[in-house]
Amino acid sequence: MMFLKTDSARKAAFDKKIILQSQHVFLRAPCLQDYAEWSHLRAKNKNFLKPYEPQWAADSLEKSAFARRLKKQAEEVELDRGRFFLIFNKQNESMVGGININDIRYSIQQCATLGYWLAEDHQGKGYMKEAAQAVIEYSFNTLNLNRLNAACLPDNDRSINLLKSLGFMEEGFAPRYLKINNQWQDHRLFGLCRDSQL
């Protein structure tokens, strides 16, 4: 039997920075030391990255941005509307790359948002689907969510395929969706429900 966990059971499990591992990669909250290896990694894939993201402000690789990012994320997991990780190669501890569940909501819903971007580098290794399986497992078990969505561009192939091979079923199209490198974006549509993974 699964018992609902306490909005401060799921938040204190979290403060402590709870590492999720898996065979290859292990995840974990970011911390303002990871700033120099964070912005290296963004710096290094900014152009393979960029069409895939939000547009990057002017000083988005900067220190001080990085710290309002975590402040920002601090706030979200207090609030208990996200969580943020980090994935780190297991072998060497580098950083690899990041995944969030994003726009938790409880209630009637139970369900959050998956995000996630990994350095070019380190595509076609089996990476992010590791990382994204932990997170999943870490979303039913821990959040007690009952759905995680997630979107992605039309003609982005290998972010299409790590869903559909983590179980997510597509469920629709969206026009002008989200405002992705400054222009709207369509994008695909996929669901994941807790029941089909138990």
Ligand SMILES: CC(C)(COP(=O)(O)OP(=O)(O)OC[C@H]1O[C@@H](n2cnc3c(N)ncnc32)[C@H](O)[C@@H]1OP(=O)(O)O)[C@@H](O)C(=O)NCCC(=O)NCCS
Second form
Amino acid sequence: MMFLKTDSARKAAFDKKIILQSQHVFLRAPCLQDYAEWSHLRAKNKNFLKPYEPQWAADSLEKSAFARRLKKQAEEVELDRGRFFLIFNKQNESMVGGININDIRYSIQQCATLGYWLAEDHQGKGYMKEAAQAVIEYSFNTLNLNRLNAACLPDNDRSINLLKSLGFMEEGFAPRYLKINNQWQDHRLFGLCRDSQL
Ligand SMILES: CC(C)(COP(=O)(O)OP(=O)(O)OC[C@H]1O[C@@H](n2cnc3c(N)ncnc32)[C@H](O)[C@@H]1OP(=O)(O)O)[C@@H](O)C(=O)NCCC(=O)NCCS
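Since the structure above is the form predicted alone, I would like to see how the form predicted together with this ligand looks, so please show that one next.
All chains and molecules follow, beginning with the one already shown.
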């Protein structure tokens, strides 16, 4: 396998299932043992999440697809191109959502793109704000990134509120930016630079 510019100690720490924590949630990398809970949560939230995500493949909730997803994520970590977390309620250790650092680029950019989802029942509790704060700190202080990007559908008020509350600045509008729910859709673009971190 080809290795890109990689801090091997940093990756090794992640491979040992690094855990990020905040007051009400903890985050860790997914593993095969998460399949039953993950597929249950995703199935329950399918109608809620589908409008905000790339099209769900017919087999997306199958165990084989989950295993493929983990393999792909492991490759991305190995190449230092991504970090992937599930979010758990600290009190009862139940899964509430996920957050990913995608498309990590080093060289002169040192940036990445955030993606996240929460189960509908767990909205409005500040869980994603806590999870995102932990991921932002990890991105800037451990991955040594300089910038995080995020993109929202124009009417995704909850996500836009979340980003603004985290200190992200709205930086632009990109027509037909991402293929979400099988349609090319316009997005509002947000960014957070390390120096402007709250
Ligand atoms: C986007 C998404 C993660 C936002 O979830 P959320 O629950 O609104 O965000 P948070 O977890 O940070 O919670 C903030 C809310 O909790 C409330 N809250 C309660 N206790 C809180 C606390 N201790 N700290 C912060 N907020 C708290 C806030 O008032 C806010 O609610 P409000 O918007 O009704 O005022 C969620 O709506 C989602 O997963 N949507 C579908 C997928 C999606 O859109 N993904 C992103 C694509 S760009």
